[in-house]
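The data below hold one chain only, encoded as C-alpha cells and taken in the form predicted alone.
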Amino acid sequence: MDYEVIKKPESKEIKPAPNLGDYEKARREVKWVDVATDLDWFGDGKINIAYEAVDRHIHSHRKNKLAFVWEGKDGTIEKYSFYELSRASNKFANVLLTLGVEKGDRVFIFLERVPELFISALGTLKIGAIIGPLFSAFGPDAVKDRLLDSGSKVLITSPQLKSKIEDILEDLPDLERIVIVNRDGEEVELGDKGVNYEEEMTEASEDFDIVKTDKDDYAIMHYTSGTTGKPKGVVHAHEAVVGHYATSKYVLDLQENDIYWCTADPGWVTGTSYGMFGPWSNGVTQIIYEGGFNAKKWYHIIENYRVTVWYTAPTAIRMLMKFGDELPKKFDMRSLRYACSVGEPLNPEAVIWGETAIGIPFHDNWWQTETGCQMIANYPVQDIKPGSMGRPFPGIYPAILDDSYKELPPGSEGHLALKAGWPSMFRTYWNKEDMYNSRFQDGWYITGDKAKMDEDGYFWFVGRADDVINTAGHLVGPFEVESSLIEHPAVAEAGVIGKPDPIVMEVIKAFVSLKEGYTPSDELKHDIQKFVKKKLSSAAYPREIEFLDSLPKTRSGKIMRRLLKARELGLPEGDTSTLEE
C-alpha cells in the first residue's frame, strides 16, 4: 500500500526552529572536522567522552542545570545536575584507581537502569578504561561469553544480578573485582573479589584529573550477534562523541531547553549513544525511567516531566498502537514537539498513527552498533515518506552495491554500504581483526543490510543479507541460540530462524530434533524455552519450537537455516544440490 508523503510543517508552526535549517546546504558544505570544533578538545588530538558529555558543562552556565531526572520502578525520584554528575563520576574514577584499574582495562556494567550505572560508566571513561554495558535481562551464559571474551577486569553489578550469575564467576580468570551497588542495603556476602560501592564512594575524593585520551583510544564495547560463532565485541573510540553530539543536535534536534527521553536500555548501543553521550554533550536534560514498557506509565512520563523530544523503538510504538488512539488523549502531551524511532524498520502505519494519535509523526532513522551513531534519518525540515529510513546525515555517504561491490542506480535492491571514515565508526571487533577487515571492501563498510534508494535519495530497508534475527530491535545470532538449545538434555540438533511478526518484526523459531528416549510434547517445549531464556535472555529464547525427526543439512553436516525458513514461509527452496541424501 502506498502512503502519502507527510509534508514538513510550515516554519511558523515549528517552535523552536530546527537546528538543521537547510539540509541540502549541509550535505554540500558540512565536514566532520568543522563539527568537531563545537566540542572542547584538550589539544593535540586529545578528547575524552566523559569530559565532553559532562565536565565541560560545569565551566559554563549549565553547571547547575539538571543532567537527568531519574524515576525508579517504585516511584523514587533522584535528580543530578551536571556538577553533581561530574563530582560523582570523579569519585568513582578514584574508586577504580584504588582497585588497580588502568587505561585500556575493560570494566563491564551489569545493572538495572539506576543512577549508579551512568555514574560508573562516566567514571570508567575518565580514567581511560573501556566500558562494556550489559543488558540487565541477560542470563549467565550471555554474561559469561562477554566477560570472558573481553577479559574484563572489573564487573559492576547489584546483589540481585550477582546472584543470577554466581555460578559463572569462577570461570572468569581475568575478573579481579566485583563492585556491588547495594541501593537497598541488603545483607551481601562480598567474597574475595567483592567491593561495596557505597562504602568506597563515601571515602573517595571528588577531585580527579581526567585522563586526556587520544581520539583513537578505545572507549566503549558493545557485543553484537552474527550468524556463526559467539557475539563479537564492537569497539568504539573516544572520537565517537563527535558523531553522538552532531546527530543528537541535527537528527534528534536537541536544543537547550529540551526535556529529552530515550527509552533504550544502556545495554544496547542506543542507550549509550543517545541515552548518555549525545544528549549530554549537547547539555540537554534527560528523563531516565528504570521500568520497562507500560503504555499508561509512558504517557504519564511525557505529561509529568513535560518531555519535548522522545526517542523510542518501533516495537514499543506498535505496542502503544495496540492500546488504541483514545488512551494518549487522556494525557496532556502538548509538550512533545518531536519523536523519533530506531532499532528496526518503522512501518508506515506507525508513522501515520503518531500524527493522528499523539499529534506528531515519528521520524525513523537507521544505524547500527558498528556505525556508533545515526547514518540515515528523517529530519524535521524534510517531508517524511512513511516506511523510509530517510536520507543520509551530512558527512555520511551511503550507496547500494551489487555482489561485486559496484554502485547500483536508484530503484535497485542491493547491499547497503557506507563510505568508511566517520568519527563514530567502530575501530575493531575485539580480538577478531580478520572479521573486522572482512566488513570493508574497496573503501566501503558493508553493513549486512539490503536496501534500495529512490530517485529522491530516500533509502528503504529490504532485509538482512544474513541470518541475524531482529526481534524487538535486538539483533540475535542464531548460532548463540542453537548452542544453548543443544545443551538441553533432550535436544540432539537445533536450527533457528527469524519468523515475521507484526509487533516485534521477527520472533525466534527453533526447529529441534530430539535425542532417543524423548518424546515431543508441549511440556517439553516449555521446558526448553525456560532453559534457553535462563541461559541467554528474555530477548533470545525461541517463542516457537517445532519438533522434527531430522533437520535439513548439507553433506558436510551444516544445518540449512535457509531451507528451514523457506519451508516455514512457503518460499522457493532454491538450490538443494548440497543437501545430504
Ligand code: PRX
Contents of the next structure:
Amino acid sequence: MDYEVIKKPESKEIKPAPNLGDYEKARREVKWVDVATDLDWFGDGKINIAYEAVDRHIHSHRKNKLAFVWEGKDGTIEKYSFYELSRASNKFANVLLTLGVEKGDRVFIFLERVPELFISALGTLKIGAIIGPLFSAFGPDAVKDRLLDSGSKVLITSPQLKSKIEDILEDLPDLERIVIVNRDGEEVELGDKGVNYEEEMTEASEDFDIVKTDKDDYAIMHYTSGTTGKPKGVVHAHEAVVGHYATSKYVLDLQENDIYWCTADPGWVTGTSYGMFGPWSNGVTQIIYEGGFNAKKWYHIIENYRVTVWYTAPTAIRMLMKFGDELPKKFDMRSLRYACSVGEPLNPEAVIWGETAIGIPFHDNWWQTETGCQMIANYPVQDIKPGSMGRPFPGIYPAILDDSYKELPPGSEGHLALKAGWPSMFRTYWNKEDMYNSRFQDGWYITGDKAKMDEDGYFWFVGRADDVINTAGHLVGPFEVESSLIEHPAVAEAGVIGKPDPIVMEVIKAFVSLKEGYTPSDELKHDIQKFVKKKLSSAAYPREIEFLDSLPKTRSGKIMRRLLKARELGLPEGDTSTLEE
Ligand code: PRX
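Moving from the form predicted alone, what structure would you give for the form predicted together with the named molecule?
Following is the full complex, with the preceding chain placed first.
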C-alpha cells in the first residue's frame, strides 16, 4: 500500500527556524572542512571529543547551563552543569592516571545508566584512552569476549554487575584494575584489583590538562555482530565528534534552548554519538533516564521535563502504539517539536501514528555503528515519504551498487554503499584489519544492507545482505548464539535465524538437535533459553526453540541457516545442490 507523502510545513510555520533551512543548497555546497571549524580544535589537527563536548562550554555563556538532568529508576534526580561535568570528569581523568592508565589504553565501562557512566567516559577520553561502553544487560560471556579482544586494562563497574561476571575475571590477563562505583554504599569485597570510585574521586584534583589527541587517535569502541565469528570492535577516532556535532545540529535540529531526550543506552552507538557527544558538542541540555521502556513513564518524562526533541527507536514506538492513542492524550506533550527514530525499519504506520497520537511525525534516519553518525535522514524542511529512511546527509554520498560494485539507476535494489571518507567513519575493527579492508571496494564502504533509491533521491531499506539478526534494534550474530547454545550439555547442533515479528522486527529462533540421551521437552527448552540468556544477554537469547533430529548442512558440514529460514517462512528453498545427502 502506498502512503501519502507528509508534506513539509511552510518554512515560516516551522518554529523555531530549523538549523538546516535549505537542504538542496547544503548538499551542493557543504564541505566537511568548513563544518569542522564550528568546533574549537587545539591547532595542528589536534582535537579531543571530551573537550568539544564539555570543556569548551565552560569558557562560554553555557558554563552554568545544565548538561544533563538524570532520573534514576528509583526517582532520584541529579543535575550537572557543563562546569560540574567538566570538574567531575577531570577528577576521574586524574584517578585513571594514578592507576597507571595511559593514552591508547582501553577502559571499558560496564555500568547501569548512571551519572558515573558519563563522567568516567569523559574522564577516560580526557587522558587519551579509549572507552568501551558495555550494555548492563550483558552476561559474563559477552563481557569476557569484549574485554579479552580489546585487551582492556581497566573495567569500571558496580557491585551488582561485578557479581554477575565474577567467574570470568580471572580469565582476563590484561585487566589490571576494576573501579567499583558503589552508589548504594554497599559492603564490597574489592579484591586485589578493586578500586573504590567514591574514595578515589574524593581525593582527586579537579584540575586536569586535557590530552591534545590527534584527530586520528582512537577514542571509542563499540562491538557489533557479523555473520561469522565473535563480535568485532568498531573503532572511532576523536575526529568523529565533527560528525556527531553536525548531524545533531542538522538532523536532530538541536538548538540552544532544547531539552533533548535520547532513549538509547550508551552500550549502543546511538547512546554515545547522540546520548553524549552530539548533543553536548552543541551545548544542549539532555534528559537521561536510567530505566528502560515504560509507556506511562516515558510520556511522563516528556511532560515533566518539557522535552522538545526526542530520539527513539522503532520497537519502542511500536510498543507505544500498542498502548493506544488515548494514553499520550492524558499527558501534556505540547513541548515536543521534533522526533526522530533509528535502528530498524520504521514502518509507515508508525511515522503517521506520531502525527495523530503525539502531534508530530517521527523522522526516520539510517546509520550504523561503523558510520559513527547519521548518513541518511529525514529533515524538518523535507517532505516525509513514510517508510523511507530519507535522503543523504549533506557531505555524504550513498549509492546503490550491483554485485560488481557498479552504481545502479534509481528504482533498482542493490547494495547500499557510501563514498568512503567522512569524519566519523570507523577507523578499524580492533585487531581485524583484513576484515576492515574487506568492507571497502573501489572507494566505497559497503554497508551490508540492501536498499533502493527512488527518482527523488529517497532511500528505502530492503533488508540485510547477511544473516545478522536485528531484534529490537540490537544486532545479534547467529554465530554467537549458536556458540552459546552448543555449550549447553544437551545441545548437539544449533542453527539460528531471525524470524519476522510485528513489534521487535525479528525474534531469534533456534533450531536445535539434541545429544544422545536427551529428549525434547518444554522444560528443556526453558533451560536452554535460561542458559543462553545468562551467559550472553537478555537481548540475545532465542525466544523460540524448535527441536529437530538433525539440521540441514552443506557437504562441508556448515549449517544452512538460509534453508532453515526458507522452511520456517514457507519460502522457496533455492539452490540446495550443496545440501548433505
Ligand atoms: O540494518 C540496518 C539497521 O541497523 C543496522 C545498524 O545497526 P547498528 O550497527 O547496531 O547501528 C545502530 C545505530 C543506528 C543497519 O545496518 N538500521 C539502522 N537504522 C535503520 C536500519 N534499518 C532500516 N531503517 C533504519 N532507519
